[in-house]
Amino acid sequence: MQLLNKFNHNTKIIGVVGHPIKHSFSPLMHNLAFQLGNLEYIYLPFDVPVSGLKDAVKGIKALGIKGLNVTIPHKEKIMPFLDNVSEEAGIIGAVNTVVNENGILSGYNTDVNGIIETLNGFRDEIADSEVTIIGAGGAARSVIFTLIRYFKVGKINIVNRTEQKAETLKDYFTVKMFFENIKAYGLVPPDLTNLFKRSKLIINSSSIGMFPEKEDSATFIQESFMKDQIVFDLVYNPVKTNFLKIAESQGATVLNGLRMFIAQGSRSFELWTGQEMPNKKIYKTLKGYMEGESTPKSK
């Protein structure tokens, strides 16, 4: 009875779109969010293959469906069915959140505020620095548009599996925001341990070291880190990645997904409810979720 008395006509939906989504602690965010707000919404995930992208955007107006995040593989793929997307989403060329307003569908990156927000501290030792970017895809790009709109880098070179896909991104922003003092690379030892060593900032923006494949990210940068460098991994899962703790090990500052996922989620939840989400209660919940708490509590 109590879950009838939740759920009522006034009920308003919002999801998670990517494939696979199994992975993804965005509905155990947003509902506890929900829940300490009491507010009257349900976050669910669809798993949606690339083939059916352009029926499940048609789906969402046509069931009113009143917001969406927006992952993995589909970030960037989703722009063209939608109705408008903010300026940074358009610069960056992917969407990570959707806003339904009588079904005109709205699309934003919060990926921005959530860096900025886990960067902000360290404003004056980025500046005009040489920063290492790893990943080339959808969060790569908020990556680069943040830390050339936001944080004035002064080289930014990016390194991904395949190096053509990063010539791609470079040569994407270079003629986008005229920033034409970035590279890329291969995946190589020993090449990326010299140039992660006269970096100020390494991020890692791909899923390596993603759980539940949480060995992967130690074998290529083994002695590739200094002290007073700032080494921020993406990944949330698990908190603290093997990639943060070899850095962490060799001296750096290093800052877990976490709090950004949690800082761009806010920003999600503020853009479809109007309201401030309780932060400081959701990263202490997911954090002792995720490091063993087999139930995670909303008080």
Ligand code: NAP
Second form
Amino acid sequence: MQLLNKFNHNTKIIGVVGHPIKHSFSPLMHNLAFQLGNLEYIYLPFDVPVSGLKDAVKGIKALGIKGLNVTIPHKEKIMPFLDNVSEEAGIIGAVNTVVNENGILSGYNTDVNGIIETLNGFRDEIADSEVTIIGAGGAARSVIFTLIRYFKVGKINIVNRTEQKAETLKDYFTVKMFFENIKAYGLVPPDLTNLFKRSKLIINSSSIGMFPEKEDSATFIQESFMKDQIVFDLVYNPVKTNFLKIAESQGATVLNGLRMFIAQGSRSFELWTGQEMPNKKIYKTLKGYMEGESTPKSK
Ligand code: NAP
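Got the form predicted on its own; any chance of the form predicted in complex with the ligand too?
Time for the whole complex; same chain goes first.
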């Protein structure tokens, strides 16, 4: 009876729109946080193809859905359908969180908060240094913005499988943020080794190594890391990717994507509920869940 009464007219709905959506850990994280905080909210996944996005946004207003996370491939495409977009999300060109306040939809990019939280302890080392970023998608945009605005890095190398996309990002940030010390490269292993060796901070913001493809992760990267380097992988499932394992075995300081995932989720949670998310408990639960999922199970 308690369960039947749990969701009623007072229940506020939050969702995540993406396509596909089945690998998202956001429903698990937020429903757990709502439960721990005893909040009358529910978080649901919505699998919406690109052709249905405009109608889905109208539906949010019509149904009074209180908020959303936005993931691949909608982070850029949702922006014209919103009423307001934060200054940061506007520069980055991507929204990952929407708040519905009395029918007015506002977009934010809380990936920035996740990146700041992850790199906060390394500000002095990162300032004025050379940084190499793999990937040129939506996540790379947030990383580049955050490194320029909040960490005052000296030089950025963008490396991407499709070199043209790295070039486009380079041109974009040169103009948008007046940052000229930025170069674009294709993902060519010998060049990558040289870039890695010169870099204080190396970030994987591509999908390389993401579950379920983790076994192939970073096999092209060998013996490229050094003791005083910081290596950050945005991929959060598995928690320790092969990229991080190789970097750690060569003495680098490694940072996993789960901390960023929780920090970005925590900021979204605050925007929707005005409450703090219990980050430590959530980290422990999600880590345990993912390690269980990525470990081959015996019968
Ligand atoms: P996206 O916009 O789809 O971009 C994907 C990027 O990965 C592109 O640069 C793509 O290269 C590259 N890529 C994909 N498969 C590859 C492969 N097999 N070999 C080499 N490059 C490959 O995705 P996104 O939003 O930027 O997300 C990227 C990753 O960051 C995902 O794993 C996502 O889960 C993670 N992420 C984590 C957090 C967090 O909180 N920890 C937040 C946001 C994103 P091409 O341009 O050549 O296609």
